[in-house]
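Next up: a single chain in structure tokens, the form predicted on its own.
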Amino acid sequence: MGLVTINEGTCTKCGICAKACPAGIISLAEGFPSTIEKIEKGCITCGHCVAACPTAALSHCRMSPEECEPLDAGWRLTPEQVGSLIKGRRSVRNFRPEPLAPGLIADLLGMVRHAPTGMNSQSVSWKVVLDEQEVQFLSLAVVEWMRAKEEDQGYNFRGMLKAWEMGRDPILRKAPALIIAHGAVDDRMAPASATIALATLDLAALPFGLGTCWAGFLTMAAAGSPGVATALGLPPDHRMYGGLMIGYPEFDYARIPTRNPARVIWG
């Protein structure tokens, strides 16, 4: 079996599959679509050829049209709906203590695995912490790192350390759960892919009634402290590339705060 097979009975020779292939592997030189054998190794299994075919006539050796979920005709949200979603999203720092069900997180990550990754590498891995005590343990590990860095030039953690001593958690905000995106240290695609996946997760959580906040201090400490990195419990050749606190917000927001105008250079 080749890289792609064509159902000649349903193929209309429209050429959309060739146009959709980012690697230029598909050609219509002989009428029906076929692959250019000498560059087939450039296929990244993105599935665009299968997804774009309007008659489901093309099958890839690693996915068939039947395996690809069809899109509903009205899947696109209106600009107003998307605008409300983006502008209404807040960084939640006050969570209800209600625990999150593993199945809910699994549903979210099942969506987020479709977020773009460099060269369709799909190399983002996840660690989900659903134990509030473990989340607090990670906050403490970051606090210890901050104490060690307190006198270093360029760091000023005094306010956060004081808040911790007063019983508040300025690190992970006493969140009921934490989701960490990680990947191989030598994977050049991993940092950007993880950031894109986390940003997608940030928005995907909203329809479920969940709120999120980026775990920036944990990410910073994990990159600068072997102790914090070890506390994360990731594979030895992996690095944390970002994380989100997640849970049910303690309260809702009624308005959209103002923001500076977009700074744009028009070419």
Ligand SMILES: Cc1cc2nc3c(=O)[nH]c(=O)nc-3n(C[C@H](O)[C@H](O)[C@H](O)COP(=O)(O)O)c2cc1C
Given for the second form:
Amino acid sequence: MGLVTINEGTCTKCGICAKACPAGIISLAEGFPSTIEKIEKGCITCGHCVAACPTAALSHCRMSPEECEPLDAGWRLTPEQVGSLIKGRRSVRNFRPEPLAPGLIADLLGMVRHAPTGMNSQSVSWKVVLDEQEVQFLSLAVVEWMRAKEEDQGYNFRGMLKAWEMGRDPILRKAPALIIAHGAVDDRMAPASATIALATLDLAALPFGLGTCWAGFLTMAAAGSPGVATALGLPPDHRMYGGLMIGYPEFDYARIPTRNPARVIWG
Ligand SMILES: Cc1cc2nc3c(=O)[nH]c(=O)nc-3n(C[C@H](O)[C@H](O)[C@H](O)COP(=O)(O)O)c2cc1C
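Please could you give me the other form, the form predicted together with this ligand, since above is the form predicted on its own?
Expanding to the full complex; the earlier chain stays at the top.
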């Protein structure tokens, strides 16, 4: 079986598959679309050839048109809807002490699989912590790292350590759950792919009534502290590239805070 199979009964030779292929592997030189064999290795299995074909005439060896969910005509939300979602999102630091259902997180991560990844590597890995005590254990590991760093120049964790000693959790905010994106240390695209996946998850959580907050201190500590890295329990050749605290917000926001104007150099 070749890389792509064409149904000659339904293919209209419109050439969209060739235009959509990011690697330029498909040609219509022979009439019907076919792949240029010597550059087939450049296929990143992005599925654009299958997804763009208006008549479902093209099948990729890893993906048939039947396996690809049809796009509903209403999938493009209005600019107002998208603007409200982006502007209405807030970093949530006060959570209801309500556990999250694993199925809900699985659904969210199922959506986030469709976020872009470098070279379509789809290599983002996740660690999901659904036990509030375990989240607290990670906060404690970060606090221990902060205590060790307190004397170092360039760090000032005094206020956070004081808050911790007063029974607050300024690290993971007593969140009921935590989602960590990780990937292989030697994957050069992993930091960007993981960050994009987390940013997508950040927005995807909103229609479910969930709130999130980026776990920046945990990410910083995971990179700098073998103790925190061990507490995370990731594969030895993996690194944490970011994480989100997640849970049901204790309160809603009534307004959108102002932000600086976009700083742009127009070319
Ligand atoms: C990379 C990154 C790391 C962050 N780390 C933390 C963190 O560790 N703790 C926290 O409370 N907020 C953290 N935040 C949230 C920011 O403080 C927040 O995005 C900013 O104040 C704007 O508020 P908003 O998200 O509600 O618009 C982080 C945000 C980003 C993008």
